[in-house]
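The form predicted on its own is given below as one chain in structure tokens.
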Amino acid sequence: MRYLIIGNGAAGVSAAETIRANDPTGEIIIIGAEPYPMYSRPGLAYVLMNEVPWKQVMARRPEWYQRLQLSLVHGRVTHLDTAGKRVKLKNGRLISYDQLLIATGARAVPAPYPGADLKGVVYLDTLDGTRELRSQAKRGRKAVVIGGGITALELSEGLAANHVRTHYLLRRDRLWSAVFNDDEGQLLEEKIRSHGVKIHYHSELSEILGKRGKVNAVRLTNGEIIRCDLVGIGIGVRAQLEMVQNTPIKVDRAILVDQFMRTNIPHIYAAGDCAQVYDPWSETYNLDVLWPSAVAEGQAAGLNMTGHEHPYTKGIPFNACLLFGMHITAMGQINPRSDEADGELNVVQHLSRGSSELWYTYPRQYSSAWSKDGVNTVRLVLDGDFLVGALVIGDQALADPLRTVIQSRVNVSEILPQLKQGGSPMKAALEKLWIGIEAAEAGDNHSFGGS
């Protein structure tokens, strides 16, 4: 049996590891477009900030591939022959397969502005791109960053850390508006300004200006011109679908797969940022670009490719990051809102690199409970008597308890007064509930194992 995996990221590597655990003798080939072993894309921000050397973000070493008897091929797939069950690489090599996993991931959306091809337009997207970005930052004096999500914030922080005077353009009036409310945005604003970054609210780019092929300024829609050497683009990501174009594989925003990670073509699977997974409960195809989700989808794909019937079950959205010195953990449905124009059940999504699409079904009743202590805040989102989301900034002591309570769908009516009170009472009540859930699950597992 030959397993072919296109993509050497979190989903592809997790699938390969799972396949090997279930098929000790099958041939496994991984095709990676970049000339490296698997590396941590979330770690690129720390490479840009000079906090870690680039070699330290390598998540797998060559010895790991050798130990699991995985053949790693560096190259780019230019053609997929679904009928002949083979792929063609850019260098002309043909590789056949019995089972195929497409795990090509997503890449940064290119700048849609005039002047986007000038030298100095940069992205936080690949390892080579980040190394080049850091090199340019060392020579740059002034930068402009565009985007409303986490990637644009990481670009701003990284450029500022390289002593580049940075202007951050924001179309809205609140930072990271898909995640933060006004109070949280204000906390982040204070941190950003303390790092020397200038924030421009209600500002949009119209054109990138250059001289001799290099960036030297940007023009805003209001006519203002800001001189700069670099323009950082962080306006979202897009699934890499070039390989499946002109094939019978069905796509929407990404490759459509069922809950077993299967495409509509036999023996072809997809996982990770390039896959849109069917949820039988909501009868929708959901796209998620979180690292843990890519790992879980890859593991599910690997199991099913080896003959198991293992459905992928999406866990609660969970993302942890460090921005401008602020520890931030978001989980579940942290910013629910409804579409008043549509009375039927509706889904709203929020997407940014390193974050997740958060899905909300209506009608539901939500309320928020706050615990605020200086720069440490906890926001809880409640659906009736159930905790469905939380945002933790600063002290992360409650991150694990909250994740367990949300994931377990435990009725919290008995501790609602403490949740609304916040502070020590909230912390004590949540930790007690967490310990109870963990003990109950351990007891169930023990009983199961002894039967």
Second form
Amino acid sequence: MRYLIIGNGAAGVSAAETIRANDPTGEIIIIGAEPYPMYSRPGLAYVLMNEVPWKQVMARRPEWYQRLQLSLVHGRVTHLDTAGKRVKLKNGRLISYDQLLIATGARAVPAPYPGADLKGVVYLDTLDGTRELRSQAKRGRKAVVIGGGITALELSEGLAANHVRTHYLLRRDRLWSAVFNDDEGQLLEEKIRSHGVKIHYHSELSEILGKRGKVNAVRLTNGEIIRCDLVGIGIGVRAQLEMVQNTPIKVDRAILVDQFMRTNIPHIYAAGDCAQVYDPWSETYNLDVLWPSAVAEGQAAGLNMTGHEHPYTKGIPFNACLLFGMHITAMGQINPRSDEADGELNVVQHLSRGSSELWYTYPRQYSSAWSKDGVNTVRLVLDGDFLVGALVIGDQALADPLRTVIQSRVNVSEILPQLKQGGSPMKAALEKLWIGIEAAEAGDNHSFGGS
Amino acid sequence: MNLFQQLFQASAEENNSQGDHDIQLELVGRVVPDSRRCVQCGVCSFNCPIGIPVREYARQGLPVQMADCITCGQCIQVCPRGTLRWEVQRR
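Output block for the form predicted together with its partner chain, input the form predicted on its own:
Next comes the full complex, this chain leading.
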């Protein structure tokens, strides 16, 4: 049996590990487009911020591949022959397979402006790109950053950490408006300013200007010109689908897979950022660009490729991040404004890394509860008697209890008054509920173990 | 006061109220990960003063068991994702 995995990221490597655990003798080949062992893509932000040297983000050593007898091939797949069950690499090499996993991930959406190919237009996307970006940042004096999600904010923070005078362009009057409400946005804006980043409101880029092939300014749609040497682009990512073009594999915004990570073609699976996974609960195909989702999808694919029948159960979309020194955890459905839901969805053309499209769905019947204490905030999103999402900024004590409560879909009607009250009554009620759920789950596990 | 001083003081107060004398002998602890939060960035391992591969523990969801761990809490402080926490155990 030969398992072929295209993609050496979180999904591909998790699948390989799972396959090896279930098939000790099968041949496993991983094809990675970048000349490295698996590395942590979320860790690139910390490389840019000089928190760690670039080699530190390598999450697996070559010896790990050897120990699990995984062949790592560096190359790019240019053609997939689904009938002949083989792929062709750019260098002409043909590799056949019995079971194929496509885990090619997603790449940054390129800047859709004139001048996008000038030197100095930078992305936080790949390890090589980040190394290049860091060396340019050391020489750069002034940068303009665009984009509404985590990546653009990390780019701004990272450039500022390298003493680059950084200008962050906001299309509207509020930061990351698809996720934050006004108060949350203001909290982060204060932090951003304290790091020396200048925020420009109602500002949209129209053109990147350059001289002798290098960036020297940007022009905004209102005609204003900002001089700069670097333009940071963080406007989202899109699935890498080149290798499935001209194949019968069904694709929407990414490769469509069922709960077992199967595409519509037998023996071909997909997982991670390049997969759009069927969710039986909402009866839709969803897109996540989240590390834990990629790992879980890869593990599910690996199990099913080795003959198991293991449906992938989507957890609530969850991400914890540190932006400008502020801890932020987002989970479930958190879009702050129901009345603007349609408009906001139009703004979010491409998901940014570290986000889920479920964050942005917010049916009109939802209500919210809000608690603020200095720089710490908790926003709860409620659908009747059920908690469906939360955004926790600052003190993270409630992040884990909230995840458990949301994930377990317990009725919270009895503590609704405390939830709406906020502050310590909300905290006490949530912690009590959390402990109850954890104890009940532990009891279940115990009874399983004893039977 | 940092996290560890707070924890230490809280434990000390609790122990003193119970009439214990040498709290350092009575309490031990360990670093425990929540692997669901971990993105394998390696900031923890890089900051460990004695080179424990904390990232590996976090990936596997295992408590840091190495006897060498001096429980300085650096890894907990630097983790950008809140993956690591301190678990106090009684001897």
